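Starting off, we have a lone chain in the form predicted on its own, written out as structure tokens.
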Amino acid sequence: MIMVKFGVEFVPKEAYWKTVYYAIQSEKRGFDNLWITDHYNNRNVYVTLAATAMYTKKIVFGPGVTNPFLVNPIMTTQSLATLDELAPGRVVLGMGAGDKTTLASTGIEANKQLSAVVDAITIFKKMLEGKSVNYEGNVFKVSGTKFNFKPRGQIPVYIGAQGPKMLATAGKIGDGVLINASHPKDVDYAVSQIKKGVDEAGKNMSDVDVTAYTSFSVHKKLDKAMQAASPVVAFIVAGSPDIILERHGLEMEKANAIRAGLKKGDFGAAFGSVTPKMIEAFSIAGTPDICNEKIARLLKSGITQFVVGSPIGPNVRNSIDLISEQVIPNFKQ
């Protein structure tokens, strides 16, 4: 039997205790790795992980992911390692580029990302080892920046990767890589490029924790699970370059449709072209014994850690519940 690690995902877009009560469940339930969400127009990220750490007492969290351009590099080591002394060994990072659409209505242009990430990743180890630090980078800088307290060591670094310089990066300076993708297609090649940054290291691919970070929608009925994971293939359709989208033979017209309705906030239309096509290339959808067949696919990649992410099901605690009595068993002892 392949052993993999059990992760889930929730968007803190409820109130805080909606998502603490999902944490506590998914500890109970068998899950070893919580990740929430970083985006500014949802609840705070950090705020959610602190409730998280007081009512759980084992399960790995952290925000999966966060970004160094909404977020500096300094403030996000500031608040893990805080977050490290409320739920000691327990913390861990995940760091992306951020969504280049979503920072850009707040102003910001995300340029130079995989220096962005590389320089936020340095500068967040060396703050860690609790000593003043001097770091020139393509994209941040620090001079003589120090914490007042002694941060508790390491914590294990994530990282959000989607192109081919970003994963290789990842596979040779992360701890564990976030790949943000749900099809064999997409994580066999994931997989490939990673190997190529971990090899790069002199490292061995059992160093990484190789993550697949799905959307997941799981129901006894499958055309509710279907239904349910339109919304989020919608955006994974429309922020998806065009390269992937020919990947999986996608209708370039369709995914365009998707594209101008939710740029006019036309969601009914957005979510009514999606097709299930674009589900199947973009989601595990579907009743338990379809979602364990293809999580068994995506093991065969190589993948260590399996994440279900939004919109997990159509009634999330539910969805939880069915997937730790008729999906997690089938992969642990």
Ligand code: F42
Contents of the next structure:
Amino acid sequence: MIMVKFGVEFVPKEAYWKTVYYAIQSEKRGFDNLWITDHYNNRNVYVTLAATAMYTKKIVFGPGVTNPFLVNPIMTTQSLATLDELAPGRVVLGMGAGDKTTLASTGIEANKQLSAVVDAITIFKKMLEGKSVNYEGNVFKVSGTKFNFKPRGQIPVYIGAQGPKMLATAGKIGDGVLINASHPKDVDYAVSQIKKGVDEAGKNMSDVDVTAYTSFSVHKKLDKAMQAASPVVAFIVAGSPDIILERHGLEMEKANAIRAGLKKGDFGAAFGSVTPKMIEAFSIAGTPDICNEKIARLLKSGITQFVVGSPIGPNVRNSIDLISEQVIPNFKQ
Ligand code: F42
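Switch from the form predicted on its own, shown above, to the form predicted together with this ligand and output its structure.
Starting with the chain above, the whole complex follows.
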């Protein structure tokens, strides 16, 4: 029997207690990992995670993902070290380059993203050793930086990565990689890049928790699952470079209609232009049987954690129950 960890991603866009409620339910229903996204325009990720820590017992959790531009790496390290006191051994860091669109509206300049991610992770690991840190990276420099408390120890680092260099870097320095993709073509490509970094570092693929961070939608009725996936897929299509759309043979005319619709705020036109082929490329959507088949295919790509991400389904609560009853048992002993 193949074993894979199941993770769930929540976007903290609603009042904190709702996300915490979903987190409690996810833990009860057999999920291993919980990821909370980090964007300035949603609820704060660390307040949400702190509340989650207090109400859960075993689920492993962390920001999925934060970035070194919105939050200084020292603050990230401080937040994670403190969370690790609240929930010893249950905390992981998810770090990435940061979402370009939301960062652009903060006025923060996000240059040299690859270097910034490497610097942030280096500072993170060094500060968790509890010693005084001197480090001169391409983007971040720290000198004589030390906590007045002793962190519990190292915390696993996952890197959210899409580009070839970030994927290879994630393989090289990460304990895990969060691949933002749902289709085997994209996941296979990502795994091949991760392997380059793993080889370069002299590690084994089994040293890295290769995670498919998917857009997921499950419902007993196929059309309901597809309908719930459409808005999320519209945003993915709009934000994807043409080269990715071409990789999946998607209709550029429809993709441009989605982009124009979203730009104008005409969501009806945008979501209405999403085609079944786009849903196929950018999400795992369908009945539990269909989802099971697609997860099984991603396992063949070499993933070791499967994350159900936004929208999860037409009704989050019901979909978590459905996943717990009709999906997870197929992949666990
Ligand atoms: N972003 C968020 O802001 N919040 C989230 O909650 C979030 C979750 C998330 C989960 C999984 C995941 O995979 C990604 C997630 N993201 C989230 C998005 C993430 O933050 C990134 O935006 C996304 O992964 C895209 O970044 P990327 O990994 O493709 O890296 C970009 C920067 C890129 O262009 N990479 C290139 C590559 O080949 O990988 C390398 C670019 C490069 O080499 N840059 C040089 C350098 O030194 O950095 C020079 C650049 C210069 O400016 O000079």
